[in-house]
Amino acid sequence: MLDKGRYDESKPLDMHNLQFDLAAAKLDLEPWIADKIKHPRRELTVTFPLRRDDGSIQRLTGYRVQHNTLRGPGKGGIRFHPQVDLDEVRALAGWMTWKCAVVDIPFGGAKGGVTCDPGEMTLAEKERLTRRYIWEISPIIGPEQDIPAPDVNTDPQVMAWIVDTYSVFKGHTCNSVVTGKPLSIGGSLGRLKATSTGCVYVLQEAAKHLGLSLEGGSAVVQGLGNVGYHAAELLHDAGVRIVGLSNVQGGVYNPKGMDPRAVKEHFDKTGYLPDYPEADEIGNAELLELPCDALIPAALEGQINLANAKRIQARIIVEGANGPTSPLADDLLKERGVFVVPDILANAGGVTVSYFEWVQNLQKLFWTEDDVNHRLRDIMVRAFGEVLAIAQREDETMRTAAYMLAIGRVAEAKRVRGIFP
């Protein structure tokens, strides 16, 4: 029987591996299977100084992990944040080991990060951060090696400075290192909302399961990034009653509803969220607990967990973010009866059209929106699918299902590929 008490809530890396133990045991898989793919194959650590804009140079520290690469080259985004540690790399490349296994996607898992806070650093001084980063991990990245993206505090402008740097460093252009670019080098239409489209796209299919009409119906977003807002947006035009939305300082809470634009559009003009006029000021703690039918949290990891999983008013949990429940509180989530479609299958929605934009690069063919979003829905729809089949013929968790299906997958890879030499 597995200890999950020997698991720390508050590190992304335990929950990462809890996650994997439990449905790694419900397998029986081959004891070197599991080891090997359990672990990353690669970790890079780089050191790197900065020029600021005042003349002084700060020394910075980044990293790109390789988690696995059995099924494709590596694929994970890159995150400039001031909590980023190896650790929490590690953690995340895992996820994005099932996450593209999961929706049977041919890449494998990396993920990468700088510390440090760029909402201290002028436009200049991130750029300088990106190409010195970038040209630090040149050697181990690559469109058939290992394919970043945006993540958290990057964006489409920090991808066209990757590809300018890697550029360089090849000597011939080379759009197809990184995917979610500008269109104007090579990006994919549907690339941006990519990562909401996928989670409102699964919503629907839990809504469906449940028998619950979301027209009309409310939603709680926490996070007004990119995922957070462009969900919101999404499901307030499907006619959902936007009920709550936060981001860093705080959230909003209207319960006739709010439109997402409008409350972007007060962030953006006074750079304050909390106090937006049509709503009251709530706090993220409390924003999570508020009675819904769905809850979307796009922000960080680690929010829902043992502390507050009995408080969780929402019928469905869309995970937005990646990690933002601990596996912890997933059995007493079940018992209440809150649905919970975990991280690796819910925001899957991204790294599957970062795929479709890597191969439309590899082609040089590129597709319609209408093309992105139908491709987008069927692999979306068919791994819900897959996975309630299995949480229905196992009992379990729509986590652990989905773990158990992603896995499984990777060990068959390791399998047939076998031991080298």
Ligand code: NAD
Second form
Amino acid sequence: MLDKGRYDESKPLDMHNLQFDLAAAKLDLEPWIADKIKHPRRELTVTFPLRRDDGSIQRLTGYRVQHNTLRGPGKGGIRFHPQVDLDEVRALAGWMTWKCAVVDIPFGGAKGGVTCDPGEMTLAEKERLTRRYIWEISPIIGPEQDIPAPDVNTDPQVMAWIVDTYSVFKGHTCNSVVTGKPLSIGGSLGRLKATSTGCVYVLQEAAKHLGLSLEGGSAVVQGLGNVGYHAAELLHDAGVRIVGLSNVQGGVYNPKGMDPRAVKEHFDKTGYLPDYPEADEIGNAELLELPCDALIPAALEGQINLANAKRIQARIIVEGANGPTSPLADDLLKERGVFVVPDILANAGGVTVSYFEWVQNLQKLFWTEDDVNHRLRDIMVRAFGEVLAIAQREDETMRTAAYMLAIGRVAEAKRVRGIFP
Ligand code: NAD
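Go ahead and give the structure of the form predicted together with the named molecule, now that the form predicted on its own is out.
Now the full complex is given, and it begins with the chain already shown.
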């Protein structure tokens, strides 16, 4: 029996390790394989100077961690955020390994980040930061080695700077070095909304499994960024009432429902979300506890924890964010009958369409948006079904079942590849 008290639920790496240990204990793995695949394969820490617009120079620290490359090149986003540290990047890289394995795409897991506050930077400063960070990590990234993508505070424009910087070294355009690019330089149709589209597909599967109808039902979304905004928009268009929305500043609540486009328009115009006039202001903590059919945390890690899990009223949680629920909260949610679709399954739509983008780049082909979404749906629905079957067979949470599926696949790759030399 695992002593969960040994893990600190506020630390993403402890969360990752506990989630791994819980699932690995259910599999009959060779101890050396379990030990090998739990830990990162390669880690790079870089420090570099950023010239600010006022002429001052700031020293920044960045990371790129390749957790596992047994099933294919490393794959994972780049995050710019004050909270970034090596342990957070390790956890995020590990989650990428399991995510790619759950949906069975031929990638390993990686992640990168720079400890910085992009909210205080001009666009020109953000561009210089991106280019220098990429130059620093360029020895270990590449289309066959490790392929970055967007994450918190990085977007298609940042990906375009990465393509340009990397291509300048190589002496030729190399757009398959990142995914999540603008369409004009080899991005894929459907990629911008892919994570959110995937969340909606698994939410539909979860509702079907529980016998709930989503149309006319209600949803709360935390985080109005790439994942949260598009998830809210897609659900609103599908007839779901969006009763709560938030960003880092706070949230808004209207039990009758809100149009996420109007909320975002208000935010874009005024720079402040919580005073959206058609709703009541609400804090992020209260937002998570609102009554609703579906809750989509789409901001940062550790939002649902021992302190608030007993007050969560949602029937289904679809984890748009990585690591939003602590493993100790998982137990409470299970007891209370809340159905959690775990991050490594729920938000795998992003990396799945990133894989499609990479395939299109390598083949110099372009698929239609319908084609992308059909292929995405097939993969998400199949993965959901596989995870649910394990959860039912083993009487486990969807999270432990997803880890069992993913760890089993990565372990098998290690077993057949063996040890060098
Ligand atoms: P983003 O930068 O576009 O948006 C993040 C949003 O979260 C912003 O609205 C921000 O204001 C809000 N936020 C930040 N801190 C908050 C807090 N404490 N409380 C409430 N809101 C807060 O980032 P994103 O790309 O949408 O990523 C969000 C989450 O989804 C992250 O966990 C990321 O790792 C995960 N994710 C992203 C992708 C992707 O394709 N972008 C794919 C898979 C998973």
